[in-house]
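Here's a solo chain for you in structure tokens, the form predicted alone.
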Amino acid sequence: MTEMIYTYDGSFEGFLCCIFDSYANKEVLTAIFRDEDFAPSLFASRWIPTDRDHANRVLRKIVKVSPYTVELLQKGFLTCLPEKEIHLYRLVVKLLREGPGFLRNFSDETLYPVITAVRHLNGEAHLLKGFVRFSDLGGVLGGEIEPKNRVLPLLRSHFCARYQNERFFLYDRTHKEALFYAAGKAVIRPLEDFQMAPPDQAEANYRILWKRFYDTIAIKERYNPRCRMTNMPKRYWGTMTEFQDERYFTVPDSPAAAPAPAVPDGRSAPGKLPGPGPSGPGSAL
């Protein structure tokens, strides 16, 4: 069999077409790249067009052998696993060659990297269900996240059920895509350039209230930054209200309208709202 490098459009259907073509042409794949990631090489390579019929044939075959593997492929494709396509391709090849028995052995060299990546994806999606912070932007709720994995497909059902009577969007800074929801319908679309709208007076005050609440419930004597970073990893802080600088809490062209809140160093959030009393350091919730 001939060794080959495939390139494709980056879609899940396109990836399934790579599997289809490798079998149809009796080619062993050494790498699979999205168009934008491929660098010219001395090795033989070929671009694979996306054909929905071919993709469906591959999917039906995998479902017939192991429905569980379909879930692994779908979620594995959303992960940040390096060279994920070739790992998923080898998983399918082994499944079709040996059957699903090896899927019970989590230490299997073909299964292990995929299932580890999927666990990381599930864990990140679970954390973001609690770490997402929405702002009211003229009657539309808007939020941003910066995940390692493409978690929006996993977060869609959670937030659509939670805010089923609202209109909202959730932007993924890392993967340049956004989840939009309105009138019971949700879609995920690419969004290359995005800038969150600044807050109005009411939203700025809500942000200050949330920051003040966060500071107030902290217990100074139980301050434990290591515990906090275990339960609330630092890489999520960039999109969480309680960790933003003063610009996040200020109405444009009106610096005095929403005074600067505290950063998580134990200082109280200022403002004209009734004071909650002394503020402790960041909470280890």
Given for the second form:
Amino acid sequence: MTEMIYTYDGSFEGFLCCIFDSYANKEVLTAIFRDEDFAPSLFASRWIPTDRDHANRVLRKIVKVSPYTVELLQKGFLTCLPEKEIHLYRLVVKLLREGPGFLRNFSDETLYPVITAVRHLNGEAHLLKGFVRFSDLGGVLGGEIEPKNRVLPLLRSHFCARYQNERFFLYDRTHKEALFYAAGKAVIRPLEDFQMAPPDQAEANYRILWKRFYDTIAIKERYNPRCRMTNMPKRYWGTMTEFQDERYFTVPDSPAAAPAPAVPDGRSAPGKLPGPGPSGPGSAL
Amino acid sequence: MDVLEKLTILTDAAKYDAACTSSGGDRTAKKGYIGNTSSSVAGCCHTFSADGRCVTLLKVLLTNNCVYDCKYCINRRSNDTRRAAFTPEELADLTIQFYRRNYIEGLFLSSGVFRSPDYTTELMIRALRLLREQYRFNGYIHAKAIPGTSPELVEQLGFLADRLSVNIELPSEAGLKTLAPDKTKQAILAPMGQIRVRNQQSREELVKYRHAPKFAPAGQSTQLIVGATQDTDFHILRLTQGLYDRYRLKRVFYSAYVPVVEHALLPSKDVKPPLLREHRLYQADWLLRFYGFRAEELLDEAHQDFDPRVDPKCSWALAHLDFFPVEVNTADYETLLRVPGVGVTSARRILTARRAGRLRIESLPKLGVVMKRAQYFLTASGKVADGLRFTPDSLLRGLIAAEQPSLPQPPMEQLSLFDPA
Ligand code: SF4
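Give me the form predicted together with the partner chain now, not the form predicted alone.
Below is the whole assembly, all chains and molecules, this chain first.
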């Protein structure tokens, strides 16, 4: 067994191929990098091409031993755990070597970092189910988030059920991707740049109403900013209506300054769904 | 009066109600309707207000006009305050538009008693019916059943709402007589009993006919005001337990009394709301609902109030030191739950983890055990935490220190931020 660094294209399938090739080549991986994150080093490295068939064979093998691990891999891959690939790889190696027994022990040293990261992901997705804010942009609902983890695949089914008869999109600023939904179909697509259109009068009014409700519902004799902060960390406030400055609640003067809401460059305008493309790990969830 | 102004008045008048959860709903998404109340949104907070409370529902009154004169309430007839009322359309529109923007999970509709309980309930029914039928709202609705409302109207309300609540507010009949002279214990308990029975019947019908209409599928709750009367914690907790046992309530909420009025029978206006006491009651309530404790185990005739210094579970542990230490490798679930610092989740994790091998002290924090509290009360394979030594005195101090950071702030710090002076 030789030690080796692998690089891959950053997709979930590509990652599974790293596992496949490590077994095929009898190599022990010390690191797995997305090619864009990889700085050439003194250590031996190998570029792993993505091969759907290889990826599926890895998945089938893992499912047989432990379906739960497949879920851990899919979710773990969405987390912001630093060097998540190598943690997930070690989980698979241990699983195939020892069987699934160790998965019952939360405190197991291979499992613990992954499960903690997945809990963080689940927790963030749960919070965002509440903290996401949409605006009505000419009949289409649009929202933005700035999460640490890639939560869109986890939010998809929730918001699709909630807004079954609406058209909506949700943009993830951190990972530069968006969830689009219309007429029963949802996709998650990369989206480099996005600028939310300013509100029209009706939208501005509802924002004002909400802000007023928010400010009024607090009981001043119970004022407790620390408790609020613990429950709703400040990093979420940036995309929440009730914490925006005045501009957010006013309609821009000249109507020309407020173009119809759309995703820039005519790319995947809300409502027009891009066709199917390569699947992200999310499509498996 | 425009909607913004109405919203301000009717939110301000509703904010002392503590209930704001959307739990227990089971409306799945329905074609042509907006929203659902599936379990995936249970415990979903849409924001937290500046007082640190979870906001899930649009919590407003239909109107703050009231013919009653409950002494503790800002909406009482004799209080000189601005009055407003939503039209059913305004309320439905606000709910739908807030819901679409993901501001809220649904509506919590309460009301002052406008003309009579029946008249008020009819208005509420009209508003909710419009929201459900015309606006096709399939999200969560919590409606207040007003004491004194006739059973037929409570019945209709129950088929529109996910949850109903009748607020007891004052924990004793004596309190009711002096502070809420228009209400009687009987008038409060009657709808509670009715809701309980109808909810049960509706569940049985659902087993037989899948599409039978659901009566308040998320059950009922109530609220008790803490600190407006002389009632002790023991009294309040026993009442709570009776409500869980007899009326199958889903939740009892506690609301630290905020003095909004000078009255000879009430704490004076500069008395701070008893937040710590409220906190202790919530902790004890949790122990009743999820940890298998009974009220009489936590308090008794000789100890009528909770120790402000430590939480009720630690209190119990300190009074039952012979029960400890608990060995994590062999103790059953119920026993583990009695250990301070071990919760429902960590107790379950301990059960699963120890099937994979013997547990050591070091692995416990990773299972979610809060060692700062638990270390005094458990062993793993007969061993205690490294270097742990304590006397009864240092034990108490250790427990006090462990909880300190998570307590509600001392009331002193709170007001200064608001006082312009
Ligand atoms: S009936 Fe309700 S709204 Fe009216 S005074 Fe009493 S508590 Fe207040």
